[in-house]
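Take a look at this single chain in structure tokens; it is the form predicted alone.
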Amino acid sequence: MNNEKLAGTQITKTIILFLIGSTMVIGTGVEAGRDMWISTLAATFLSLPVILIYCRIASLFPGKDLIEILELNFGKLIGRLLSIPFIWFAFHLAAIVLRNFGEFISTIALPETPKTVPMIIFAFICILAVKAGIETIGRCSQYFILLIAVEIIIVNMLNIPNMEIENLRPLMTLEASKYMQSIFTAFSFPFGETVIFLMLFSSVQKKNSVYKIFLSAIIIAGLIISFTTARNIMVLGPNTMEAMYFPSYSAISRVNIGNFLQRMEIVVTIAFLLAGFIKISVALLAATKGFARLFGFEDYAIWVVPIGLLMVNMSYLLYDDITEMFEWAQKIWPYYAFPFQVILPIGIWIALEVKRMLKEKKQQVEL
């Protein structure tokens, strides 16, 4: 399993599905109201400097994951201590996304069923995928992204009669602070979450450009999320959209062509679940591989089931209800995630660059 390798296209598609996974279900950047599609688009491009830092860290040590890089440069003790926050972040993210989809399934399809039931079933499938390895997840991403792309195109075309472009107007009427908060929220969820891929880049073929993989995935996913958000606003209207827990599902439920083509939300729900499966699997894989390396285990597979079960338990204990879940996502998550997504990576990047320059200077002196 430690020799698994992904092609550049596979990891790019995996990152795209990771980014749109829960974002298309619960939305992001709601502080901007009818302009949230603009703030999401802005967050896509304003996140690129931080993404470039992730790329730089990975490109300095091709074929190494973040924990290997930290151990190589700071020693085993300090390197492993620095890796603990990233392992925790990946594990916590997996539990959060699992709860997101548990609430989604429970709300829209199985209101009489305890939410733990769909969560356990979903987690079991993700555990099987992680045990199968990252190559399996990458191959799944290749097929899933085609299905989701077709779904997005068809559903949006069918929804055109329900779109009112007037719902997007007037533009940019809010205070600047609202847009800044919305952009900050959209950066933290989902773009900054890609930091956990630094823990998986040892599985990417060395010939692939980390910059090309990351940047293309971020831009494509950002455009998809922004367009989906604009569609939801045009179909539902800004006030209705803000009141909905799952705006994309509600917008798609409006499709009704001659009383023949309707109930399209069932098809779209499958697409949501496929993307969510990829996101949970990636986060669980990063947490499991990190945990195994932290304690010196060569094979992470033996830890997938226990850590997966802990993920299920934690996801259930995270919130009391769906209202608390959304309040956490909008008000607490951006600030909670900031150290993991920005402060720690920047600190590590600066330390690596300083160490590299000192090493080069030492070599020049010796010559």
The other form holds:
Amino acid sequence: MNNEKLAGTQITKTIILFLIGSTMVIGTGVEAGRDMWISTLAATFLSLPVILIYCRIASLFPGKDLIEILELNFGKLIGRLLSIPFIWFAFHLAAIVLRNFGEFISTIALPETPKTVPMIIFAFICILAVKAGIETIGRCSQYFILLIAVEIIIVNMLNIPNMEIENLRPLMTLEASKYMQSIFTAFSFPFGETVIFLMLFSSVQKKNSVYKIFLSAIIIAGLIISFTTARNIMVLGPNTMEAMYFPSYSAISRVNIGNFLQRMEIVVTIAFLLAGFIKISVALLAATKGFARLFGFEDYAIWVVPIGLLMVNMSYLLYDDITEMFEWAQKIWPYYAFPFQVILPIGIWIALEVKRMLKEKKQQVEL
Amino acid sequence: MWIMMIISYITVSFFDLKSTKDKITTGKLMLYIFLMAVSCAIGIANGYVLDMPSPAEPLRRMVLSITGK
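Any chance you could show the form predicted in complex with its partner chain after that form predicted alone?
Zooming out: every chain and molecule, the one shown earlier first.
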């Protein structure tokens, strides 16, 4: 199981689905109002320096994951201590995304059913996928991305009659701080979350360039998210969109071609759930792999069920209601995630570079 | 409800451990049982305690106090 290897295209598609997973459902960067799509686009490109740092960390030690890199460079004790925040972050992210989808299903389809029921079912599917291994998740991504791409194209074409380009105007009328806040939110959710892929890069074939994988995935996903946000604004209008919990779902429910082709939101819900399944599975896999390595176990499969069940309990405990969930996503998450997504990776990167430079100098002196 | 919860956790653990191809040592088994017991206890408490403290609440308060919002 630990010898599983993913092809470059598979991991790229997995990252794209991971990024669009819950972002398509709950949206991001709401602070910028009608210019949300611009701030999402800006966040895509402004997140690239941080993403390049993730790439650099991964490319310094090809074929190794973050915890191995930390152990190798800082010793077993400090390395393992440094890996704990990343394991916690992956676990917390998995629980949060599971709750997002639990609330989504419970709001749109099963309002009378306790939300634990869809959450447990969803979690069990993810647990099975993680137990099957990263190769299975990668192969799932390969097929799911086709479905989602077709869905995005068809649904957007059908939604053209409902789009009002005037809803996007006037452009850039808000104060700069609102845009900064919006970009910050859009960076932390979803682009910065890709930090957990550092814990999975031991499963990527060595011949693939980490830079190519990460950068192409970030740019494609960023464009999809920005376009989806622009579509939502054009269809719903900025005020309605800000008031909606699930803007994409509401925008697609407006599709009505000749009173015949309507209720397309069900098709889209399936696409959302597929992307969500990939996101939760990847986060759970990272948490489980990290946990296994933290305790010095070679194989992670045995820990998937206990950690997956803990994730279900945690996600149920996280918030009282959907309002609290959105408050957390918009006001708390960007600040909470910042140390995991920026401060720790930058610190690790600087330490690795200094160590590498000192080693090279020492070698030169010896020669 | 709690009896059902315990039975379902025991059933899941039984089938999960049975299907594991990896060698199960005593240390692994103890950690596994501990994690399942914690998970089961939280699950039961979720059903009986009305205002279970959320693990996100201290983090939320900390972030709000830092940002001053």
